[in-house]
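Listed next as structure tokens is one chain, alone, in the form predicted on its own.
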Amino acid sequence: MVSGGPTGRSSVTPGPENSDGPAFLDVYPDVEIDPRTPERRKTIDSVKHDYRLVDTPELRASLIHFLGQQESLCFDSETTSIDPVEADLVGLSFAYRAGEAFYVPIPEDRTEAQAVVDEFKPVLQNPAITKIGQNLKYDLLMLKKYGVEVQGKLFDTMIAHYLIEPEQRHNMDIMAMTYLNYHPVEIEALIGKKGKGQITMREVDVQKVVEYAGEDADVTLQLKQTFAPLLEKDSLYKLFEQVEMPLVQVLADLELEGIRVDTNALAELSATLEVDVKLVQQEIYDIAGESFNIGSPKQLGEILFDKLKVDKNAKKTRTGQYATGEEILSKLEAEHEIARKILDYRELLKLKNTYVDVLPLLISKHTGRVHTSFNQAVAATGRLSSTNPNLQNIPIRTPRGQEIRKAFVPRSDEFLIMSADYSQIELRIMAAFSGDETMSSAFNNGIDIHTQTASKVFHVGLGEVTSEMRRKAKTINFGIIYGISAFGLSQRLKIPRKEAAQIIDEYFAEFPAVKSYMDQTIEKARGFGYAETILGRRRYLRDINSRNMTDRMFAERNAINAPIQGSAADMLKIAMIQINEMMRREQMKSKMILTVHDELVFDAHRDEIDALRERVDHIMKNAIPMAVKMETGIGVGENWLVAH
């Protein structure tokens, strides 16, 4: 439906003319146009272009001949759906000079379609030709379904822009308007607005598709020429070429593999959650002294603040209702049981409605597995996220939340689930970056870091650290990474602000190198306007010198956290690339199927478990060599819960 997948379309800047192939029409000379006046942007109607239909064996052979002579080419796929696992190809568009593109319709009959796609295999699988696209993972997935393994260097304009401007939007239409002063044809002009009346791309008149798809490839090609020098200017090309682009192929493999889900286990959990929800609901009614709609912020606010008076200084929203969000209730839960019960109620409902009851609906009718979509260009820190389903946000801190993982099972009896998780990766990176001797020594000598911190902060021997001291130390350790304030720590530990401030002072007195590193990181960010990871990934901090204290402090916290969290993301990505290469090289039957935060999940063939465990452990620990040892936790079991 939408070319290039969920993010829509592709894009690039005019490059040098190529003498090979048919002559192109020149783009109209640029005129002075104010980018702030959308009505004066260029469009397909105001720019000369030559987009051609290639729909005969002879024309395809001619196009393939010229494509094969290029050092790089841009391609894009038109499909019947934004879901690559379920979609069928409608057509392929190609471009290798600004102003010209070619559209190849793909027949609806699968046998005929395969024959046409096979004609382009030599070009698409030629490792000497760089492949350019927008959201290339989608196109790679589509072609994998037709037996084509795209080879050669990749240049994904969506990912390039993500590195250049991580917090901006990376949709092709927006990038074209921003960088090329060009407004592309909107997809709804062809298929209609969302709803019952919307058609698929296969139903659109082919000449309209030629213009739309040709523009996709042409604009993407032009954006590539714009972004390549920007990557070089910002010293981001190495990160782009050696990490992000190889990762596109890895994520495509993961998405196509998918993961098997036990629907019986989910049905049992759903029934259990139904009972749990009703029990907690009744407990809330008993405390409130009446029944009401817990899901209604208005009714809930009236019960909590008008009737029960749980907070005399309760805040109201712009609409005049009481604020009843998670942050508000979390502050009240220690003193008021009803607040804790409401949070429990909401979590149970989220588990049931967002995951347990929805996962069975996401099982592909073609594969029988769930295929989450990994987002490489969303989190500004460099971390991956996922959608449909969002497996990053499964609430696993409660027993019921953990049980969801029980439903993720191996593909067959020949396999087991293997989970490999980095242990305290961000704290280890902090120790390496700061060079703090106490932290580094603890990690390198296998001493529990939270016990070590508690010993230092509370001035007791390692053997005298209580579980409560260790709990507080754990909160302190992870809070420091995020630049926590005395106020924030007091809320998390539920202690007076003065005591929290004293704990932070004690921490920095015992770990002076950490304090020094944090101060230097903030000062560096003030000068450059950004923080960066070990591989040069940037997080721009536009408020780092703001006169507004709230905005400035938020930027300072990001300045501390971004290099650590981003470097952890870099490390995991390199590990994924190297593990994928190892598994392909050794022709393993095992498959990498999932990544969640700092964890990798595998369908591990029973005959390969020992070898896989050893190799994965080695690669993860050494993905980015540091002065502090990295550690992993690796488990194997009949389901994800047992393995984790």
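The form predicted together with the DNA is what I want next, because the block you gave corresponds to the form predicted on its own; please supply it.
FYI, this one's just the chain on its own, none of its partners or other molecules.
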């Protein structure tokens, strides 16, 4: 129903809304996005434009001739669905000069459609022509279905803006209003409001589509002209051109490839979970003395704290309800067996409803595999995210959860799952950035980092570190990455705040370079107003100088975390690009299929296991050379659980 894909034209960029509007206006004070003054904004009716229908072989030949002479062209696909796996092409629009555009309808008949698309292959596959577009991954996937492998440099306006303003929205309509003071035609004017009654782009009068799609390509082209100098100004061009743009193609490949899921295993697991959930549910009702909706935090809170009075000091959430989260219930489980049972109930139901019963529904009829969608323009730190389904939060921790991971299997008997992950990537980056001798030498000499930290903080030899000391040290190390506070650590370790503060003091005494690095990072962020990664990716920290202590502390934690988390993301992205290139060059049968922040997953051909392991290992370790060695862990097996 929508053109341009999930983050394209009319739909909203996924992810949480940014409610801090003031920052938005601070940056572009002269730009009005207030809907109360739309008359100030240009529209298709007030701006001179020339959008043409190209619907005969002669006109297409002429268009293709002109497109072929361009250094760069902007294009956009109109389709029948927001989901590229399900969608059919309705038309393609092109622009290469502001104010002009061309719309090429694609016939409904698949054979005729293919013939028209084929006419544009020489242009789309011409490596000398840069392809400009908004959310190009969508168009690439679409065209791949029609046998077109788009070549040449890419310029994705959505991702350009993601680098320029990571925390703003990258929706084309909003960007047009913000940067061009132009209000594009809304898609609902063509296909109606969403819900039943909404038609597809194919059913819309073609003259209207010409105006809509032409404007789309035209506006995107003008956004490109706006963003290119901004990328340059912020020294983001290299990151854009050498990392983010090549990655678009890699992600399209991963998504198209998909991963096989063992539905039989999930069906069995679902049946087992069903029985177990009912069992636990009844036990809870028996203890409560009545049946109620355990899934309702409101009802559950009333049963636990009003009726059963399991805790007279029950905490409430800011909305006035009893808090019944995991932390609260865990504290109660020693005294009240109902608490443990509720936690069990929640775990089982979560696994069943979120993963076991949903994954089989998401298997594509076309490929028999599950195709996630990676979003490259959501996470403020530079990480990727995964949706429909989210394959970056498949359970691994609990035995039941592990059963789900086992259901991710290779495509056939000739293949195995290979998982390659960076070991302690964020702590290694912290060691490299800070140059801390103790930390760096632990990594470079293969000493367990948590044991090393415990040894220093608790003043014992490496050999005398107990498992309890190591556990605490692990929490401390995580705290370091996240921008530690005494309160946060005390909560995590369940110790008094004073004790936590002492541990932190001790840590900084033993790792002085880490301390000064953190201070410098915050200081730098205060001066620049942003923190940056090793590749210059920025995260603006508008509260870094706030008088509000809470806001400022939050910004300071982000100043610490963003360069670490973001540089790890930079490194994995480069590794992915190089691995993809290597696999193509070597014409491997194996395929890269998933990425999970510090891990890459492959559907690996048995004959290629050794070579793939060696190459992947080498590329990952050397993606971005640092003062501290990077280590990887690579596993192979019959499913994702054993490979990891």
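Think of the rigid core as the biggest set of C-alphas that the two forms share within 1.5 Å after superposition. This structure is a prediction, so every number in the text was calculated from the model and none was measured. Residue numbers count along the first chain shown, from 1.
Asks: If the larger rigid part is held fixed, how many degrees does the smaller one turn between these two forms?
Replies: Rigid-body rotation of the smaller part between these two forms: 21 degrees.
Asks: What Cα shift, in Å, does K307 show between these two forms once the core is superposed?
Replies: Value for K307 between these two forms: 3.9 Å of C-alpha shift.
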